[in-house]
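As structure tokens, one chain now follows by itself in the form predicted on its own.
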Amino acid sequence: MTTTQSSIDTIYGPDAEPNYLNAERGLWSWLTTLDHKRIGIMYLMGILGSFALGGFAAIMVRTEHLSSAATAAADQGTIMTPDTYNSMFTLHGAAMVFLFIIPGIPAALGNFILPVLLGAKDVAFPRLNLMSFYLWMGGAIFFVMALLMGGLDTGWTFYTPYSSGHSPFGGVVPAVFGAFVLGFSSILTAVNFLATMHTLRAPGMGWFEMPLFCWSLYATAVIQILATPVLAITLLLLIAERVLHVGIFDPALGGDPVLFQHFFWFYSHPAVYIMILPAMGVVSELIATYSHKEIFGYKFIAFSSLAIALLGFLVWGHHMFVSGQSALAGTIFSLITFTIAIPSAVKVFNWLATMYKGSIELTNGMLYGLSFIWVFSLGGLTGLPLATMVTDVHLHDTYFVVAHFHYVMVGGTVFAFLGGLHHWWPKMFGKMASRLGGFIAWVLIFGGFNLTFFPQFLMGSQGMPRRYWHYQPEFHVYHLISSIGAYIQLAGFITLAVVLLQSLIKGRKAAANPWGGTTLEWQTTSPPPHLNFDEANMPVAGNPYDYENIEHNADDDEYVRTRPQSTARSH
């Protein structure tokens, strides 16, 4: 019961100015925490055991790619057979998605940092919050529970008839219910964030003194509540037909496949901007900060948000252009998917002028954010063909649709999600990280991530299908080169995960303010107390991107506002 504690003395020592890390004592504590802060912490290592699940069946996939077209010709896999395989990929799909991209900044960063930014000493609903953190555990649980009776190999998108047998046995209905249950914690935890921005900000924070990452998670709160309970019908439609075997999806019981396309995709793509709309709120904290300049466009990156979240519920058949919907009806989807692109084109366009005459500085959480645009911004390029029909019926179902999906998804969240965790790392555990090792990690992850998945736009135009376990030996350099890349993605995550355990017991002491932000959260201590704020001095919010009167202290490696902050924004 004092294990965690202890860790926690001996990084800090007994003797440490009061936080939120030794607040209260004993393992105990952190289980029945109802500070936010404490339960972001919680989020953040189960998010990170979940990346390092999907990580290891994305690696055994690509290991698998290694084989010849020797081994090919005769039936022989490289380390596992084809069941294997298709469990492989169904794994890291599922565990990718629903346990790490989904969750993983509204649920580790955002629950930690929205409090703080807003001004407040916690969420609006403390003990909502613990329970979806519970919520999010189970659903965990059941995954696992998949894995231990079988596996999964349906693909991460539950289609069926694939996962609608005649056998209520197996894999898929505990990971088909599991993804019902997180379901559950992500509209628990929009909720939670929707009360907090409305009824918990500082004084002097009207709407328009929210920082741009608190307008991304409003809009992603939004589509949580509006689309997951779509989501959570079809997989209870879903474990009905198997266990009871009604014909709802299944086709050899008088069910229609299509209607599950149409029923997943419609939360599915929404659940798309779930996962790219935090990543945006990030990348806009760490250009503002890391240019010394404040955002250019404010309001329009914020209405970008809300367009984007409401735009996101009516593109969903773009996903079916091949599933013998009408000419029409594919002829809309395709324009509205158009159109889609305009507000992530008016943030990313905003973000290059904010840059412009700005005094970069180059930080590791920079890096990440400057990654970030050019992956998103070729995986959006991508897409303009598999918005095209007359494209899409060639492209879909190959390897340009899973690397359009990882330049915008893995290449845009996990991008955004590393650069959020060193931006913030010193405000959570009130250490810096080495930037020469955080430096080589970006190397290689950004480098691995590129040399992964661009081959696999040349091989997808080219034909080769996703999901197979074999291929023709014409696309074998190519997946060489890809699997390559992964083991360098690899690399980079390992001393990623170094650099950071390192920092957590040698790195340096933590200045409340290390990086010249101005948004609130660098106004208290790192890492802050329980209550977030010293109580004598609560904060006032005036301008959250005011740089004007911001000073480096050189004696303390610290940032300090000379002057109070504005009230008025120059754009």
Contents of the next structure:
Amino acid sequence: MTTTQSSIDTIYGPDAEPNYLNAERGLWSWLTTLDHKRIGIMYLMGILGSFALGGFAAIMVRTEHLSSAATAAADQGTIMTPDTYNSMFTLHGAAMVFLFIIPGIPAALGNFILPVLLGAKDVAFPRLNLMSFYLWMGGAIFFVMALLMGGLDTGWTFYTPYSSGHSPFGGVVPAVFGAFVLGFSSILTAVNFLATMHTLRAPGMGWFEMPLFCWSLYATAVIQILATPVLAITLLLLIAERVLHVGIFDPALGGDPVLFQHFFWFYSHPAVYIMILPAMGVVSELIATYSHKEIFGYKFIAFSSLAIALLGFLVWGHHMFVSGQSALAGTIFSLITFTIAIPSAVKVFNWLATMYKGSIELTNGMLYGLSFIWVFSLGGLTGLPLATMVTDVHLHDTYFVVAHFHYVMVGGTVFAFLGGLHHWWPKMFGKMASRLGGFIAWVLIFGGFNLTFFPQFLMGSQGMPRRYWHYQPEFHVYHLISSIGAYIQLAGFITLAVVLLQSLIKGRKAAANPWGGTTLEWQTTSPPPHLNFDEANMPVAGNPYDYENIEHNADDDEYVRTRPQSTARSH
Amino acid sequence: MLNPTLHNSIGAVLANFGGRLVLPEAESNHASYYDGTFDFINYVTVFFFVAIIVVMVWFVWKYRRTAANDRAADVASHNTGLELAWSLPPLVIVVFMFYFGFSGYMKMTTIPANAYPIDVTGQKWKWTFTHPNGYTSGNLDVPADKPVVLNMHSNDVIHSMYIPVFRVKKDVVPGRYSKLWFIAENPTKNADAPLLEGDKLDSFVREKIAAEIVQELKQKDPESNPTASEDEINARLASMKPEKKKQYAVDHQLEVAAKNGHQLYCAEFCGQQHSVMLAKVIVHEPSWRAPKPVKGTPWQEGKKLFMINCSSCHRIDPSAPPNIYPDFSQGIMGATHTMADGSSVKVDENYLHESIVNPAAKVRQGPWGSNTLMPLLPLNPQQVNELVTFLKSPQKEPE
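Next block: the form predicted in complex with its partner chain, after the form predicted on its own:
Shown next: the complete complex, the earlier chain at its head.
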């Protein structure tokens, strides 16, 4: 109990001005807190723990592939049996998708920053917020225990009838139940965010004065509320079939295995947008702030998030071009998939246009924002041959798909998450992280990422199927490069962890507005007080991207506002 | 670090830079359309990616924050005309992509009426290909230049038929049939090599006999490093029955053909041995006909059943790479095995029979763990007998 508080006192000193971290004392005050910022920090710790777990499994998979060049190298020994390998890639996928990427930006960064961005004291339903955190923790613990103790080898997709009638492992039911519980956490957070955005915007903040990150969270929340129940129902049906042998998906019991894929992707394709939309929101904030320039095409970016959220519900069948669904269905899904490519592409053009004639500062946050454009562009463009029906036939279920979705989901979402973490780190903890250390970590992570996944495009288009314990010798060199890239990424993430932890102890004190941001979180102290803003000086909102009247004060290395925000956008 | 495999694969990558860096060889009628579409998309991808990155890097450099450039220029924060204009070119391009993909997919799914049908069964973790005349094989034999349609079904979970050089893939789903068709373009090298005769056959058989003798000697004394004596080889060759010798010639033909065949994969995750659910595609001359299935001796029939049903997990050829499953390359009759529950069992005919018809009855201890069972095989009683006959002496047919 006292450890948490004494370490906080060590960091901020017993005489520090009151903030949300030292407002209450003791572990119990954290576990029962209703403060959205503390809940956000607790989510952050849980999510980073899940990321470490998923990362461990990824490193194990890559290490296995160093030495498993099929027949030729079989007698040189591999580090794991096929069962272990299958459990490792399942653990990697499931932990990363359900425990890290889906809740990552909304639940951790969103919880911390959304009410501050709106100029609110907290979310609309603080108790519900704490409940969704505990649901997340419960689901996560259930899930991880199932994976580690019962074992699970179905892949994160739980395809039937393998998962419902054939997998010899005991972890299927507990893991599926864990995912079911996690879904409730996701839905409750989404309801909370929608209510917050509808009711708690600061005076002067109309819908179009909300920062773009809020719009992306709005679109995400809509998807979470509408899609997650379908997953929940599907998972319950799966449990019913596995435990009670009710024939739903397994043809041996009279079911239809492809039905499961329809149900599953009806949730899981929109879930891809749960992962990427908040990332795009973060990137909009990063590009605008570090270009010190108003975002280009605000309304287009805001509405494209909503358009993507709605169209995202109509494209699930593009995961199933070779599953045996009808050619007509495939054709319609392919066509709609292409329509969703356009708003995504145009967002990239908007970010570039924001940089045009800006005053661009290459902070570590901006480096991750620019990396996002690189990685997301490549990930998005390599989605084209997968949306094109004829080319998808050969590429489906190969490493090309693996590379594509790692570029989009990992490259996109993780880089935006890291950019957001650097961006809001001073606000979260009141400390500046080492710029040089952060830069070194970025070089390793960005370089290692591309080295890991680019070769996978090549081996995939040459025909290397995914989820293969053993592979043909001709793919060895690609696997080798890929594994080396994974180790470089590992070094980068360890460096980053050291840099961030070190900043808590030795970091320079952060100013209220260290980056020159214009949104409301930069108008309060770092870290913010318990109720986010000084009661006597509650914020009044205007144009969220009004950089005209922000001046840099070189003495304190901070930015100050010389005049109140303009209420109307200049152009 | 540079082991021979790696060295060869680096060589293959360098050789590929000329043309085949991103796609494997093109060997079917579908490939040329596929490759053209894929190339088109790749050109678009490279163009847009390079354009975006060049503009991004250029802006970062040109508009970097300096003392002179310490605030952004006052330029418009939106421009409806521009925003519509840059949405249009991508829209037009993706309409073309959709159309190419659609028309290619239609060609790929419209099956010619005169296609040669082959029945495909997917099962954990093997493929079985049955031709109209009853000829059955674990590899896919097809004639060149003729449309072939695969009628596919699964006995258990979802599998996926994937032949990269043909650019085809289709899920093989339990409870329904799925179809896939193609025209293979080039006969596999040595697919229909003439059966070995005379001296060539003799020298092939001598190699096999020599390996057999070495193995027998090793079985007696595992520590030794024996060689086969010429006299012994000559004696066995002289006493060999002609039918047996002919069987060696056929084995040799299949071995050579499979070595040059195209790789065929299961692409949908199907459990523990997913990554070894492989087969070869052997393309024959257009005039090829599936051989008449001949009923051999029970041992020979048992061997066929073994090669189809068992050989992906159980090794019988000591020169093949080992895997974790029970190894039959040294024979098993009479051996004493430890079971998962700690008891021990002496292998006899009854044990072999029981293990085939009821794999759960006695599970052997080993690295596969106690929750991995051998799949139940769809064999009739006669086939079980043939398999047991074979397993009693998996290395050579009893005289």
